[in-house]
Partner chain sequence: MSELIRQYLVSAIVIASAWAPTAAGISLIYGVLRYPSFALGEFMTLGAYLTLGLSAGLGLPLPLSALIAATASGFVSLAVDQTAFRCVRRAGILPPILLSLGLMLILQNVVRAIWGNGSWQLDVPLARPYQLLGFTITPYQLITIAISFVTVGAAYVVLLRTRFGKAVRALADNPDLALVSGIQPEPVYAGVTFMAGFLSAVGGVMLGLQSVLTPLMGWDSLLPAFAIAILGGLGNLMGAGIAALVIGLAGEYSLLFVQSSYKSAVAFVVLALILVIRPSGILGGRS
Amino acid sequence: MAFREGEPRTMSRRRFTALASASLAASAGLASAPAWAVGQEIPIGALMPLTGAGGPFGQNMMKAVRSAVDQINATGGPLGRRIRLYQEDDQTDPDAAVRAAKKLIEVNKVSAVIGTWASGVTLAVAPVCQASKVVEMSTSGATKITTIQKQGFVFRTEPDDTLFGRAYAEFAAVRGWKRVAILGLNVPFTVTTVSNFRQAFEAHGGKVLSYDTYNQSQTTFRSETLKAAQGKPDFILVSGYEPDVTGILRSAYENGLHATFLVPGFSVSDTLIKNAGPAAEGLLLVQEGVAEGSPAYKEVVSALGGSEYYSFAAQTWDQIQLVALAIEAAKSATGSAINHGIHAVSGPPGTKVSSFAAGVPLLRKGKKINYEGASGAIDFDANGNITTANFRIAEVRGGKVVPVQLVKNVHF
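Where the form is predicted on its own, what structure does this chain have on its own?
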């Protein structure tokens, strides 16, 4: 504070109070947003596939999180503190993801990292987070992830591949299909998905005619598609990502193979449908369920401004809501507190809520809550896996993805 020439270097408590009150009054008129204390922001990391195989989904995932953070902060934030979101692109690559995670943890000092998508990325990032007691929220499905989840700090809103495999088999049983050929990308999620599908499919009286894997760098699939079609299967199951699924569909079309293909929903985007053209017609997708029609999912659609089926964006929307609610429930923003608090705000018992804004008043009254959001009910087991999942079956018709049916309540 500057003093006038000749003014005493001391001042009365009355004068200090008057000056301080005037200063506060002036600053109060400068902003209408909540006034958080300096240095009290809560740093949270968003690590998502903005490029690479997951790029078609990562952009929407990030938009959903940013919108959710804006809403959370507009209501005052957890513990009355503002969330500061730090964004990184994992490039759908484990090495790049580890570098980005270390930056988020060591430089940005985040207490949670949300959005990891590919199973290889989640598996690589998890030890980094666990060593620093930072929570990782994942949209990956590989069953192998459960092994590292037993050490804590890793949660998944994505159905485990065990559930995916069973959903494929249940849909095939409804269609009356008995013969299948399988093509699988050589990555962790394929092993468990195919294993669980095969077990459930054969239990329904089905027969696996062939099972061949291919590499991630592969660009031609003529021999694989010709072999898969040889036994005249009722359908061909492809466990892969968008680039390889696109190549397989093109290869089948170019070689005059009119097979029915069943693929995971995360391998198909508008880009694939456009690039594959007529080769994508009739393609069947098994997609992670969302709570269509729910207030939370409507918020996601509104935030993204489109008409796609936003399964991963719905999950990351829920992840940041859960993290914020966990901080409020645990009354702390450390990674250890979030790790404990997530179990306290998800799953019964408790009043069902679908947003941070709805849950906070109840938590501050000492009430229990059960968050059910844009992706549906999220009931974690001891390892951080959701115990039950719904799946949507859709088909590409006239260049559009059209819903066909639901496969509900698939359990571990």
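Form predicted on its own already given; the form predicted in complex with the partner chain follows:
Only one chain is given; partner chains and other molecules are left out.
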């Protein structure tokens, strides 16, 4: 079942009274909006992993969107209409996600679905959205999604796996590392990231000493780790998920190795740090970046009120801002209008703005704008992928993830 803007599934009387007075207050606000601003609410769907593997990220992603919608509505909303947010849990599961997406589109009549996180979910939901000319905004990295994006309507604020590969190489160049051993889980993202890493790394004069792929069913990694460490590489790049990365780190420790490991940020969680214990010390993570220090990111941090690294929540924050700006720019809230509008408000040329509130006055004066958000500059190419991305390198020190360096402007 869907539930609206933070409404609990069962509504208490007090809660109802509060909501009722809130909506009264909101309609009073509407009354003072410009005369052309009459109209219904604009339904937008938020489809995020509140449970399952993406659960730890999804909760914050949803919270960020809720508070962005509150802000947008407080300024009157796009075209003076309020955004009505329909929230669904995709359970990090493509089947559940497709059911929820159909419900959002057919029952709630949303014109945009934002926030799909797992690549499998995005790949499953995208065709459903495209068939109904509904915009989908995703935080998934798989290069394969680009094939679907060629039919339009699908935007990604997450750096493509290609860019992850290049970010590894740029960081290696900064450190002056020339020799690498690679271990990769035998899945599509490894193929993409490793081939792009390899190209960029070898262009910098780097040498790949060994490259071994392993299957998901592999349980122990003693021999693989020994082989990778054999030629004394400057670092070992592991492209994998949490369980195998944990196994590899533990094997390295138990073999008495002192190697430097570089892994994708999405493979590292508190569970990994707990399970690998001392073996995780010094582990280097490449995380998708945020626009650190930007006003938009500060707002995300204050909305979520914590000290974590909110890379995915920053992306969903930007997604809803972009959708709202696109509606304003296209003067229409249909999926096709949003699809065109996003291209118009996200990239240069135009005045840089970092929120809906800042962009709307310019759009109403007929000026062009260029949204730069909490997650980065977000300039889309024709397919709907971001053309440049920032990354953050962090290190595990004393059981905590500590930022060490930024890798900026990695290009397609």
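Positions refer to the first chain, counted from 1. Computed from a prediction, not measured in an experiment: that's the story for all the values here. Basically, rigid core = biggest C-alpha set you can superpose within 1.5 Å across the two forms.
The chain shifts as two rigid parts between the two forms, and Gly240 rides on the other part from Asn73. Interdomain rotation between the two forms (smaller rigid part relative to larger, C-alpha based, rounded to whole degrees) is 17°. With the core fitted, the CA of Asn196 sits 2.6 Å away from its counterpart between the two forms.
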